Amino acid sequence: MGLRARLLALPRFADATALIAGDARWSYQELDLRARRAGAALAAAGVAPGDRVAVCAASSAEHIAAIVAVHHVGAILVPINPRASAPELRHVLEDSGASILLADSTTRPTLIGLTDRRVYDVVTLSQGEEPPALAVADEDIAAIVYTSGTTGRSKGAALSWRALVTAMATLGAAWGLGPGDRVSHALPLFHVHGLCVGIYASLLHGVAIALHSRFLPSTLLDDLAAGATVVHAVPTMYSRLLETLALAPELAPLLARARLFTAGSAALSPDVHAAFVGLGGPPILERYGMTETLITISNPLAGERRPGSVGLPLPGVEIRIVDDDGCELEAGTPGELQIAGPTLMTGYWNAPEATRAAFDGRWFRTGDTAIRGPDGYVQIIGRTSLDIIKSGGFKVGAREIEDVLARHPHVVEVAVIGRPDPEWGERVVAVVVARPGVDSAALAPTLAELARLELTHYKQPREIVFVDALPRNAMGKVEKAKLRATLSVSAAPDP
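Model, the form predicted alone [one chain]:
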């Protein structure tokens, strides 16, 4: 059985629940039937193997059926953020060459006004009978997922069936996913976290998916009360959940009902991890992945889930940490994390130069700076280009400073960046969101003192800037490039 056929073999889970979304409660048999009919409708509309089909819609049961339908006809899925701006939409559509768009009632008017491509409704895409039988190679492209664009215009990572199914099969085995699980899923479906970890890994292992179009702590708690065993989330979701439980501590025992909470897409604060465990939840399992590599490193299911670490390489994955010259570094020395293995993207769609620049032979250059401990655990320090600040000849990791300042009770969140400085090369700048009603002028020296007490002198912020909110992309990652470009000069005096 080919890898694509392995994912599409949904009837093997028979009447087990596949999807719970709004009023829909579909078994795997029903999901398979609806996806096949939708696939037949796509084939009747002229969609052929290798064609790109863009899906731009809110999360729903019909959305999942449409995703599976695209794969039934051998087309390439191009998931799109339904809240993307018009320029972003145009870029993805033009770059991918998508010939057909699948939308919902919310996104369809925008897409029709934006392009002359055919736009179909995911809800009514169920008119066919049976999609054609196809022979699809494991190396064929299954999906083109566009990067978050934190460092420039988004690029489409072309993911083969080999990469996609291998990664999700490995992850499912590592996390013990199976038909007895139910996942609470409120992540967006245009990113590998929500699409691959949340959907593909679940379908591959017969997991029931409680699907939501947006995250609400109350909804997650309801899912736990209803029997959810697995939760996939980003750190901001856990922060919001903790805020809710602070107001309703009687609900905290619900955390113990799930066997697995995972975190990814951004760094999880050790303080959030500790607070979660303190309320009775199991240690949050942090893992590491990228659009271009899928999930490659994970804390163990059985074993130490180390706060501040993304864990150990998954089976079949090779990693190395190198210096600026590409020489491998010893354990404990920070450098760029590079990854090799079967889960890597084939390349960036229609971007051969960018693809060549992204690889060093068989090694993918992640652009993340990491340290590997003597026992193999990996810690991500930050983005090589954005989170490593070179000041006075020293390399300063933004994450360490952020963790210190974020512990102050009057700080909601903080991002540390480097600002050009004629003397030091870059000066360390802390951009802080303070709690409502807090006097920032009084808070600045307090934070400076905290930094003095806990950080080496060259790591201490030379400026503290207060803003109402940090700019974030659709996955909740702070856009530090945008922050550096637009940051006002209203900084507190040098501490």
Contents of the next structure:
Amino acid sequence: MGLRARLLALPRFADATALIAGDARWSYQELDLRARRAGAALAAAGVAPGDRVAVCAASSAEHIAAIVAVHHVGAILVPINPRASAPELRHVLEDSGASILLADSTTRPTLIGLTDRRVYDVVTLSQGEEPPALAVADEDIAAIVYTSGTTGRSKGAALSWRALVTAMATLGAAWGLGPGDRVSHALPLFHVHGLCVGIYASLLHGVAIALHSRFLPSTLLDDLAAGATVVHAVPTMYSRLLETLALAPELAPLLARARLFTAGSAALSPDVHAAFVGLGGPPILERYGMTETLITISNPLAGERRPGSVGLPLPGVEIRIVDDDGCELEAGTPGELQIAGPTLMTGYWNAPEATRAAFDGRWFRTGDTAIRGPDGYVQIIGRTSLDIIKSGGFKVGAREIEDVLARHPHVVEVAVIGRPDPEWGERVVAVVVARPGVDSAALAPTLAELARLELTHYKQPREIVFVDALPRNAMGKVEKAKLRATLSVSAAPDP
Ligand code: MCA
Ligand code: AMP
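Output block for the form predicted together with ligand MCA, input the form predicted alone:
The next block holds the full complex; its first chain is the one shown before.
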């Protein structure tokens, strides 16, 4: 059986629950039926294998049926943030060349106003009977997932069926996913964490998905009370959960109900981990991944789940840690983490240059700085570039924000950095040099408005700081490390 066919073989889980979302409670059989009908509707609309179909909608059962439908017709899924700004939407639609958009009532008006491509509603996409039978190769592209980088606008990581299904089957085996599991899922569906770990890994293993369009600690606690066995979350969600439990300690015993809590997308602080365990929760299983490599390193299900470490390479994954010249380093020495194996992306969509730069032969350069201990456990200690910020698990490219703010005529120059933050991991801060004589108190809200129009919510600077000049090295390059250090000192509370 081809790898795509493995994902589409939903009927093997028959009347086991597939989705609980809003009022919908669908069995695997029902999800399969709806996805086939929607697939037939897409085929009737002329969607052919290899076409890109964008899905831009809030999380819902129909959204999941639409995703499966896109795969039924052999098209390439392009998941899009339903809160993306107009310029971001335009970029992804143009770059991916998506011919058809699947929306919902909240995103449809924006999309129609923005493009002359056909826009269908995921809810009404159900007229057909049976999608065409297709032969799809494992190397064909299943999805293009957009992710920020160190240069300009986001790039689309093209993920093959081989990468996707291999990675999610490996994860399912490593974490013991199976029918009988129910996952509480409140992650966004336009990134690998929510789409692949949350949806594909569940559908491949017959897991029931309790799907929510936004994260609320109370909803997660309700899911635990209702029998959720697995939770996938980013560290910010665990911090929020702990805040809620501090106010309602009588709910803490619910944490012992689930068998598995996983964390990823950003570093989980050992303090949060310890507080969670202190409330009676099982040790959180932290793992490491990336849009371009899928999930590659994980703490074990059975064995030590080490706080502050992302664990051991998953089966089939090779890792190495290298110095600036690409030479492999010994255990215990920090360097860049590089990854090889069957789960790597095929390349960036339409960007051969960027793809070439991202690989060293068969090794993908992650840009993360890591140490491997003598026992093989890997620790992520930072990034090689300060131009990448992680806020609440979302990746933010500093350049993209700098380009937007620098367009304002009253700005001489701007540097965007991530300031360490207990809730978000890092907080986006814009450091601005204004033109002489400009009133910075008046400029700040104007820049905030500009960011609001051009950038999705999590990329918008949480703070705008004005300085007389940016620190630069002898080569004229802005010294972001220095800037970050200075701002952290100036932000320290008074003794
Ligand atoms: C929301 N806000 C944020 C963020 N999220 N600000 C900075 N960073 C963020 N990540 C702001 C909003 O703009 C708003 O600001 C205020 O917080 C409340 O907004 P709301 O939407 O209510 O926030 P929330 O629902 O509480 O969102 C927090 C969140 C969310 C649930 C933690 O950020 C989130 O879903 N993060 C998951 C990211 C993720 O899935 N990453 C996967 C990529 P204001 O009040 O000013 O309007 S990484 C990946 O895929 C790899 C493979 C991996 O390893 O997993
Ligand atoms: P993205 O490009 O949005 O897929 O994010 C991938 C990046 O998230 C990685 O390169 C890491 O920097 C970060 N990341 C993911 N999981 C972890 C983790 N468990 N600990 C630290 N960083 C992580």
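In this text the structure is predicted, and so the values were computed from the model without any measurement. Only the largest set of C-alpha atoms that superpose within 1.5 Å between the two forms is called the rigid core. Residue numbers count along the first chain shown, from 1.
Here P409 counts as shifted, since its C-alpha moves by at least 2 Å between these two forms after the core is aligned.
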